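Consider the single chain below, provided in structure tokens and representing the form predicted on its own.
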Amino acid sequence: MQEINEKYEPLIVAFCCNWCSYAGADLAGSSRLSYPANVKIIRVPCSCRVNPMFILKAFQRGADGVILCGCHPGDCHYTTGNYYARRRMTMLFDMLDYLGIERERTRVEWVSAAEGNRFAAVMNDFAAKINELGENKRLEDLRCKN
């Protein structure tokens, strides 16, 4: 097991759908709930708009963990968008296994606009898990480092 570096802060990319998860993040912020500042949120119109290549590119650019947050199944603003996202992510998990990237580095969560507490808890839990796993070197592109 890798030693935990006290100064190490993982870079986490969160793709959040505009209608539910991003609103949940906004509620968490306005409720003054804390989650790590190293979670970088990217707002997308719907979770189905996240191409699996975006997640691979995030890993290549130095992300240690990537989380996709969308509306609960059945509550998607675009009716079936999150079902498409769920199918794509299942295929991506198989690809990540093939590439040798730990499955725990990628996660899918359904968070509604009224679940600010859940959003903060999910982000805190995911950040703790990524911190435990350590730095991701598997898909790292050294040209992207400073």
The other form holds:
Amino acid sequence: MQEINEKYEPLIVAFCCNWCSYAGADLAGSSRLSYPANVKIIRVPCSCRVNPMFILKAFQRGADGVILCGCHPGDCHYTTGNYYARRRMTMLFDMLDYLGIERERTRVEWVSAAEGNRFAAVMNDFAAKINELGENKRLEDLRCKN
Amino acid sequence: MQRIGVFVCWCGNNIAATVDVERVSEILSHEYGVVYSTNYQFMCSENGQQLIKTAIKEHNLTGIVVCSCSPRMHEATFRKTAEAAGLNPYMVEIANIREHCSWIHKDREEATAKAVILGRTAIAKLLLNTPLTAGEVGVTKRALVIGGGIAGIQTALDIAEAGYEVDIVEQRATIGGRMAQLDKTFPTLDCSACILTPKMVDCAQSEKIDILAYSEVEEVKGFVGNFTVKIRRKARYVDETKCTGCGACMNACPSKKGLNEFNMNLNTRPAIYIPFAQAIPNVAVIDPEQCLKLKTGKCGLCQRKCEVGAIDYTMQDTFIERNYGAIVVATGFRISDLKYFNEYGYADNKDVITSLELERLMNAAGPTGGTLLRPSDKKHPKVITFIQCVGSRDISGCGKPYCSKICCMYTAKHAMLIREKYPDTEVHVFYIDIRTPGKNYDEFYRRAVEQYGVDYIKGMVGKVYANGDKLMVQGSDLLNNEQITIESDLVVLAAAIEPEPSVRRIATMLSASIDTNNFLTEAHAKLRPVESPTAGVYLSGMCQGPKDIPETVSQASACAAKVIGLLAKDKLKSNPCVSHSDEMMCNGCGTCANVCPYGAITYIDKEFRLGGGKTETRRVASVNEAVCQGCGACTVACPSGAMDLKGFANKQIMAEVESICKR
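Could you drop in the structure for the form predicted together with the partner chain? We only have the form predicted on its own so far.
After this comes the whole thing, all chains and molecules, with the earlier chain placed first.
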């Protein structure tokens, strides 16, 4: 931990489904609920659109944490998408664990379109956790560093 | 090579106060592919949109990135702007620098840096966008209603009223459904048949409605606007076009042991029968299980009696195929099985009956001609005990976890009717809670208690057992904190209702989703309550959840409105952001079709040229773009990476990830 220089800013990629979580993030914005600027959101139609490859790619390119947000179970716009996402992520997280990536660096959270405060709280909590963990070096491909 | 234009919006001060918009547009102007970059106070305003249009034309832009508010707000606006300037509307990307940036960050440096990254990410995605066009499909202007109860009838009548053709497919020999079996209806106590049968007649007389009774849906192919449905017309052994419904055959039939389903098996009927007097179509049907001619080949009395020669013992099931634009599921409900509730003695005692059986016992057209008599000894019951929530709100796993919704009201109705007709009868009701929301409903219940002196006991019943010709109902009275036993003559169970079991088969055929209780799922619990998540499939009545008659009729009419809205269109525009399969990579494994919640993926055999004049035929996935809703589940499931989602392609999302992670 001491090695981390003062300028270290964690990089967090958040995948948000268009119907619930992205709208929840919008609500967090319109409610002026702040969360760290190093959280960057990618909009996907459904949490089930997130290919585990995207998450591996993020880690390879130096992301320190990846979070996937979808509709609450039973509320998926596409009926069952978030269940698929949950199963896939369970498998992926097991594999990441095996690879030595800390469990806390990845997360699946359900955030509805009405939960702006929850979105902000989740992001704050996740960012704080990643800050604690520090830089992710395990999967990072140094060739990708400029 | 793309020519991208970047438009950074100030949103007045909403963005400009925390984000240095000038700097953002300056930095983004140096990005790869960007040929023009500017900023303006309000991009969504008339002037802002004009600025975009002019820039598209002047700089020959092939795509635009608008750094502004959420795409959920103005993506549609800017797509229209782009289209007006001759650009494909899907060559527009939005960087959300308001909700996701300026509004949540206070530090100007930090917010500006994030805005630049978000803009860059949008550019990275746009570089991989391809122009998309919404497909168009025609609409067959005919609807299918599955189920001929009050829900199906009302939906069909409303659709026919608007001028479209409707077919009602009903598995029983007549339409009318459960409502036809009821005696009186709450809270007005008007006779059920008096309000239902005119509607049934309207259906029969409407030129637009074709009633296919005694029929079942066998197979459904196609998609919204273009369904092809195979319907099995079960053999009636009576020619519908010839039978006049005179009833001579019924009197002639020597086999009279068939249980009368319409009367909840409380009495018997001949092997050839008309389900009830006002049946539509008013045509006899032969029960092949009971008919001597069909079973042994000896009899044929009814054929000899039939003056019009309608009876044909050789009749077979036939199949018809018809095209529809929309399908309405109105399969209704039944009383759930009470086999797990032996404590109430339903199986062992004839005088323990369900509420629907009581309806028939009180109905003037019922087995007792409307006089309330015990099924066992045909005596007048003097003490009647009702037990509510039998199998409803049961979390033990034996019953249903949901509230059946209608029981509180119909029990109050039964209690009231009995007290009115037979004032010397004592009526007790065991209840857990009384639930009477609805117009004039609580007033109705209070009348049962206050005016008609029905004895309501809060508590559950533990056991019902016979003692001589009496039934002992043992239960707890929670308000007086005591155990009580009521000596009763008749016990009526408000058994839980459940969806008609055939709905599972139908849901599978339609790829309509169903919940753990076998109720069909609506597209949105609050905002799209009459549509199924599958486009072109609509839900009417009890198949979607417990409802009383007024609610069922409201939903049925709402459902009709949605169907009419669909049938009124000549062409349907589909969302172009759908999956597509790369046939060269697809190996036809079938994984994608398994995860598709819409049944949009089918497999086709396709011939591929191998060169040298050789060809090979392979099974490959084919996505029906009119059915696909663009969730992307298949793209991740595909093991060979052949599936991709237009507008959210693998490459595009990868590019976004890379762009964000670039430090």
